[in-house]
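Only one chain comes next, encoded as C-alpha cells, the form predicted on its own.
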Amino acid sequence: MLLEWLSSLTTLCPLAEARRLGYLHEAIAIPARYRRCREAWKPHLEQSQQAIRDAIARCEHKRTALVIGSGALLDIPLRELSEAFGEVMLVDIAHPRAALREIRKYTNVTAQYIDITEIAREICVAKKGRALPLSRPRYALDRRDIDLVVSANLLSQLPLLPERYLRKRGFEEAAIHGCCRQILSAHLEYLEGFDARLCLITDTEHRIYEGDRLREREDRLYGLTLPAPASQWRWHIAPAGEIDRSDHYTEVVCVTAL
C-alpha cells in the first residue's frame, strides 16, 4: 500500500477530469497488480508484445508508429518501436514515472497525455435526463506520417470508468449500456480512420472459474463483433488470492488487424 501511495504523488496524469473518472488509481492499479501476480501475467504480455513486433515486421513504410493505452509498458516492445521507426508516440491518459524513466532513453520516443476517447470531460458534466455525449475521437488523424497504430489492451478498458462514474450517480442502465457501446464503436472507427497498419490486442470474454469450473463469462464487448482475429490466448489476469480465495479470473485475448 506505501508504494501504491508513493506512485500516486509521481504518476503524471494532468487532465482533472481523468482524475476525476479514476483514470490516475487505475494508473497505479495495473504495475502493482502486476507485481503481484508477475508469473500468471508473463505469456500474455510476451504474446502481446509479440504481436506487436508481428505488425512492425509487416509495415513496409516506417515513419511513425501510434501506440495507444502504452500505459506502463508492460506490453509494449519499446526498443523495437524506437529502433524500427522514426518516430514512436506513446499515447495514454497517465504515464507512471517509471515508464517516463525508460522512454527518457530514447531520443525519438515521447509520451502524450491524451484522453483517446474525447468524452471524459463532457461524462464529468453530464445531466440525468439529457441524452449522454458521443466520442467522436480525432487525435492525430491529420497525421500523414503514421505507418502504424497499435489499440494495446485498451478497447476493452476504455467504457469501464465512464460506466462506474455514470451508474455511481444514477443514470439508467440502458443509456449507460448505450453509451459504452458507443465509446468501443467510435475506438474501432478512430482507428480504421488512418491509412496505416492496425494492430488491435483486446480482451473480448471476461471469464471467472472456480477450480476448473467455469461460474460465469461476461461480453467485454457490449455485443460488438471483431473481425476474426490472427491469433487469441487466454489472460490469467487474477489467480486464486487475488481477487478471491478460491476464484480466478481469465481474460480471453484477441489480435485483429482492422
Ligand SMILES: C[S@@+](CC[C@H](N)C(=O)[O-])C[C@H]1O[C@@H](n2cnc3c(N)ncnc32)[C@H](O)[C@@H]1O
Contents of the next structure:
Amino acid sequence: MLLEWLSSLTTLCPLAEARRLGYLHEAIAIPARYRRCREAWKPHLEQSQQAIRDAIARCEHKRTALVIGSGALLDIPLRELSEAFGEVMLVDIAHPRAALREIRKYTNVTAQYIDITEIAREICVAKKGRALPLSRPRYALDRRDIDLVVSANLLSQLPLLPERYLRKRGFEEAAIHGCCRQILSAHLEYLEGFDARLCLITDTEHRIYEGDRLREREDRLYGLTLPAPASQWRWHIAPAGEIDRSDHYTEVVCVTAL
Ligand SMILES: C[S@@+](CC[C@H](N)C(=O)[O-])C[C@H]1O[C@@H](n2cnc3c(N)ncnc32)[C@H](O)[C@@H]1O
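Having seen the form predicted on its own, could you now give me the structure of the form predicted in complex with this ligand?
Everything in the complex follows now, all chains and molecules, and the chain you saw is the first one.
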C-alpha cells in the first residue's frame, strides 16, 4: 500500500479529465499487479516483446516508431526500438516515473501524454438523455515519417474507464455498450490511417477457471472481430488468490497487419 501511495505522488498523468476518469489510479495499479504476478506474466511479456521485435525486423524504413500504450514499458523492447529507429515516440495517458527514468537513458525516445481516444474530456461532461460522444483519434496521423505503429496491450483497455465512469453515473447500458464498441472500432480505424507497419497486441477474451473447469468467459472486444493474428497466446493474468480463488486467463492476440 505504501509503495502504491508513494508511486501515486510521482506517476505523471497531467490531463485533468484523465485523472477524473481514474487513469492515474490504473497507472499505479498495473506495476503493482506486475510485482505480485511477475512469474505468471513473464511468458506474456516475452511474447509481446517478441511480436514487436518481429515487427521492427519487417520494417523497410526505420525513421520514427510510434508506440501507443507504452505505460510501464513492461512489454516494450525499448533498447531495440531506440537502436533501430531515428526517433521513438511513446504515447500514454499516464507515464509512471520509473518508465520516465528509463526513457531518459535514450536521446531519441520521447514520452507524450495523450488520450489516444480523444474522448475522455467529452465523457466527463456527457449528459444523460443526450447522445454519447464519438471517439475520433487523429494524433500524429499527419506525420509522414512514421514507419512503425505499435498498439501495445491497449485496445481492450480503452473503453474500461469510460465504461466505469458512465455506469457509475447511471447511463443506459445499451448506450454505454455502443460507446465502448465505437471507441474500439475508432482505434482500429485510426491505426489503419497510418502508412506504416502495424503491430497490434491485444487481449480479446477473459476466461475464469476453477481448477480445470471454465467458469466464465467474456469478450473483451464488444463483438468486434480482428483479422487472423500472426500469433496467439494465453496470459495468466491473475493466478488463483490474486482476485479470488479462481485462475484468470486472458487470450492475447497479436495482429501484425490490419
Ligand atoms: C495494460 S497497459 C499496457 C501495458 C504497457 N504497455 C506496459 O508495458 O506496461 C494499458 C496502457 O494503456 C494506457 N491507456 C489506457 N487508456 C488510454 C488512452 N485513452 N490513451 C492513452 N493511453 C491509454 C494505460 O495508461 C496503460 O499504460
